[in-house]
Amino acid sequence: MPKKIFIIGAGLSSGSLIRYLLDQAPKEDWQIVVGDMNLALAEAKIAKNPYGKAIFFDVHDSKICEEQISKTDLVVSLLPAFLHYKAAATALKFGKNFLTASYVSPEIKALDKEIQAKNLLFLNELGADPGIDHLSAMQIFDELKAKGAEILSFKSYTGGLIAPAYDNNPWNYKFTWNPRNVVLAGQGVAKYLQDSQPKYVPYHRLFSSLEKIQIDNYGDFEGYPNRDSLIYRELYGIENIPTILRGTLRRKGFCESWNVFVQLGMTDDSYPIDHSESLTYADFLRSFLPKSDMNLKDQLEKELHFSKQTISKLDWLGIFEPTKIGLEKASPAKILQHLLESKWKLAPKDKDLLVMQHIVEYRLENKNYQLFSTMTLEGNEQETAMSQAVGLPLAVGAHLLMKNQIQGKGVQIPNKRAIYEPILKKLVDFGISFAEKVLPMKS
């Protein structure tokens, strides 16, 4: 009987993962089962491959969930992050290893002792960011430590963007992953460390707390802090580092314009707008502004002091137009997402760009250096760069785990050499690699 790998979710990030595992299936004697609530979508990803099988799958249906997971050998979850726990708990119940690209949730972390007791591995954060960022950063740290270097600062930025040849709107941005996640990104408090002092950036200041980043061959970007960077001091084995920051990249000028929505409260997803279906986008915007006799553009510029460039970007989106929204009982975030999806959608021939850069300052033999380690990946005819960068680390991890070439148990992230080294080596075959340059600094 062939061994079975069960992939839950056939969405945007699944293509490269499924294709890789189907390619390996004949040699390894595997069956690749893809489950999704949209059966047609799962069938399209299998593409009638004899080593694949598409099924209807609803993680909320306990009977279906237990039936499918009980007869597989490995579970790979591409569900939205808040749905992983149900699949993970079922995998634990039936003694199955579990992989996901999402951050470790408190609920899954709480299963650690039971997972270890069953000698299982639940490997999380094995995608792009989180994922490739961990793999590549740990390789840098381990190599520097082996040389006897003292690591002084670590900053890491990742951005899912549009490739320059297809960058044809004033925002310099299109959706390359879940639009809802983009609209809600950054909510909460970002935490990082600067010169041994903890820094806390609340959501309303996030998009004005920027650092300029330059990427060879791609130009200027801006980065803002992402989530909780402080926890990675221990996870990366750099507990005494004075500066650590993990952040998100956007093209220069994006954050100033996005900050309009944040400051006005238009990214809030916690309540519905009354009679939203009958409002126009101009009505929607006006409802967040003080009463004024000015037109909307003048009010934003003269009363709220947003720049003409930002107002031009908002105008391009159509938010000043008397166009009906048409969504019932929609939250501000959902209304904004609905508008953006019509304007930031990837065209059929568009190619995206994934950029990741680590900036590491270190001291070696009484001299200070700055290391730039940069990965850029553009989408191809088959898959977006985002799909490749999320799916391929999971695929390679699944392959290694099925062949017992990854050791470990419990809830883990890929921060150990035995995990990151073989995965990074294989990713090079798919054009996912880092270019490094080292510059001397003043001591």
Contents of the next structure:
2 protein chains.
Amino acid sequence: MPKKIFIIGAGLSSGSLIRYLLDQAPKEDWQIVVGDMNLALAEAKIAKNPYGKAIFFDVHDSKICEEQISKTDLVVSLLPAFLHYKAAATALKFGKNFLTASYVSPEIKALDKEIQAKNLLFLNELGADPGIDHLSAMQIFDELKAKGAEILSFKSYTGGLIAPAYDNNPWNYKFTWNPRNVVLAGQGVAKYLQDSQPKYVPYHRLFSSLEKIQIDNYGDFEGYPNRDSLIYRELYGIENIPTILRGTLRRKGFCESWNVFVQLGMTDDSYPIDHSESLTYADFLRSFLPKSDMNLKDQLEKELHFSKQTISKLDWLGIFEPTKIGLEKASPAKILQHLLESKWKLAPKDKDLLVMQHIVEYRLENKNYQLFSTMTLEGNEQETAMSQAVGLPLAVGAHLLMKNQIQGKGVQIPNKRAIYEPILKKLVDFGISFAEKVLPMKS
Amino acid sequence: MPKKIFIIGAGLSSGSLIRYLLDQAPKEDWQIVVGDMNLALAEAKIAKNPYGKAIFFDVHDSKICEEQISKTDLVVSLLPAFLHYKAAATALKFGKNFLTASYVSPEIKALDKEIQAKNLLFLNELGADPGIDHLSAMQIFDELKAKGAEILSFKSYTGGLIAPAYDNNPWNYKFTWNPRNVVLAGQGVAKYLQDSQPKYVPYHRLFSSLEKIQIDNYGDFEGYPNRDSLIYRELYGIENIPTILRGTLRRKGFCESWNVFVQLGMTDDSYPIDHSESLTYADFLRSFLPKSDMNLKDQLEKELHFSKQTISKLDWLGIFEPTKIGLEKASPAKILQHLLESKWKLAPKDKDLLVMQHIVEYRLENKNYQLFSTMTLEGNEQETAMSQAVGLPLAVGAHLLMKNQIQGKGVQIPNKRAIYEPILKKLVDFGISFAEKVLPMKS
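Next, report the structure of the form predicted in complex with a further copy of the same chain; the form predicted on its own has already been given.
Next comes the full complex, and the chain you just saw is listed first.
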């Protein structure tokens, strides 16, 4: 009887995961079961592979849930984060290991003791970000600590972008992931630590709080702080580090132009625009500007001091045109997303680019050093870079767990050597690896 | 048997209301019953007046609620807005009229048909703002319409401030009302109509979206837009007006300085500051500023371009000092409020100032005019201006309703002549009146 791996969800990020596991199935004697509410989607991913099986699966249906999970050997859940719990509790009931690429929820965290008592591993945050960032950062920290280095600063930036060969618009950006999340990104407050001082950046100052980032072979980027970096001190075991910042990467110049939307209030998702269906994009823009006798472009440039370059990027989007929006009772964010989707859409042959860079400053034998550890990954003919980067860590994690080659029990994230080391090693075979560069610093 | 008026709540804004009704009680043959969870507070307001009676009252206790409301002739509720419903439903059950100074809630609105069927009047928004603003604006509109004028623009500003004789700090501001509401004021989006175009102002641009306002005998003020002005087109029966804006008044120069807190993110109430108990105010301020080698004042002036005048106002607050905050797990807004309360506190003899100004543009017989209608009211020895302005419209409304001198049924706000006219007329006796000035405009 082959062993069974049960994958819940056949959506966007499942391709690389399913392909990897099906490839390994003959050698490892596995059956790969893929369950989705949309059976056709699951069938398309299995593509009649004799080692795979597509099933209808609804996590809300307790009978199906128990039936499928009870007869598998490992559960990999790609459900939206808020739906994991039911599958996790069922996996616990039947004594099955459990993998996700999502942040640990308080509900799953609360199962920790029972999971430990049954000697199971529920490994979360094993995707791209969170995931590859944890694996690679922890390896750097553990190696530096082993050498006796003192870690002074950790900055880590990740960005999902368009690959250079397909980068053909003035924003140097296309939607390679959920457009809504891109439009709403950064709302709330960003928190980081600078020279032992917590810093708080409100949303309206986020896109002017930039750091310049250079990536070999890829050129100039910029990073803005991302949500709460302070909590990573504890997660990464670097409680006393003076500086820590996690951020999001965009191509150089993007944030200055994006900031127009933020400054004017056009990313607000909390209220509908009056009569949005009958307005044009120019009307929409004008409704965020004070009264003026100037035309829209002059007003943005002369009254609000946005740069000519930014205005030309806005122009490219068609936002000055008398084109009807055509969306009813839409929020500013929805209208903006609608316009951007028409312009930042991936063409069928377009490939995406995932970039991650850790910048670590440390002190060793009375000298200071700056370490750059950089991963770049482009989409290929089968899969986007994002799908590879989310799916392959999960796939490798599943592979190693099935062969008892990673250790750990309870609710975990991959911040322990026994987990991150074998996974990182195997990811190299799939093009997911980091290039390191160390420069001496003035002390 | 005297008729009974039942006042629920003996708090901040009840003084003028209770005093007025007790004064009228002998002549009108009334008994004034004041109920509060805090019996001592109710007793203090009655001050052993033989026409008054203080009782313990808890709106959540159905028995007490029914007992008291069933034997009264009119209910005036000063409860917090979210607690009105229970009292309103009980008043409906026993067929009693009902007055509040709060915005009409959807729950109370839903009782409208039943209230009409019993021929009762539930009159809301009969305080200062909402209240006096409705009364006075509607009188202007109805008079202009009667003359055949076309109304082109309505702007209305209200501010609760410190009276000039007691205005002795560089902010020209003290807390004359709920400090928390002042710190959080304006969060969300402000909506108004300008030349038939809806305008949306995000919070971070609110305090730089100012209009200069002059008040005779009081000098220079500035107004910023307040929440949703668009809904007032329907409430005021001016659906086709091209320009409408309701706003909040501050003394000239206040908003530029207040904007420091908004721009830096110091009015955010959504997250706690790390270790707030052990930080100083200077640390608190620094946590919202990017890394810099400058001192705090230079950084605010040279990097962030705040004016010297603003920085000197911040200095007066003591925010550059190494004084411990001493609040645990406090949000930025709570910390800021704590500092401001120590500086903007009313002294025992201080008197407040309430200012309201309507600016109406209209066209009559091919000429355009600008009408300024202005109310100013200062606190007196007994009561603050705010308590007078909230309590006296309710008191006069109660008086007239008891004598059947205002007409109307169902759930109402005072936007109909049969309601606003007799109330406005009587308010004049208590110093609440508007001075009008009409200037011709260039057409």
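For the two forms, the rigid core is made up of the largest set of C-alpha atoms that agree within 1.5 Å on superposition. Positions refer to the first chain, counted from 1. Only a predicted model underlies this, so the values are computations on that prediction, with no experimental measurement involved.
| query | Pick from E239, E381, K63, N404: which one is at the hinge where the rigid parts meet as they turn between these two forms? | reply | Where C-alphas switch their better-fitting rigid part, the residue is E381.
| said: Quick question: how big is the domain rotation between these two forms, taking the chain as two rigid parts and the angle in degrees? | reply: 12 degrees is the angle the smaller part turns through.
| query | How much does the C-alpha of A117 shift between these two forms, in angstrom, given a rigid core superposition? | reply | A shift of 5.9 Å at the C-alpha.
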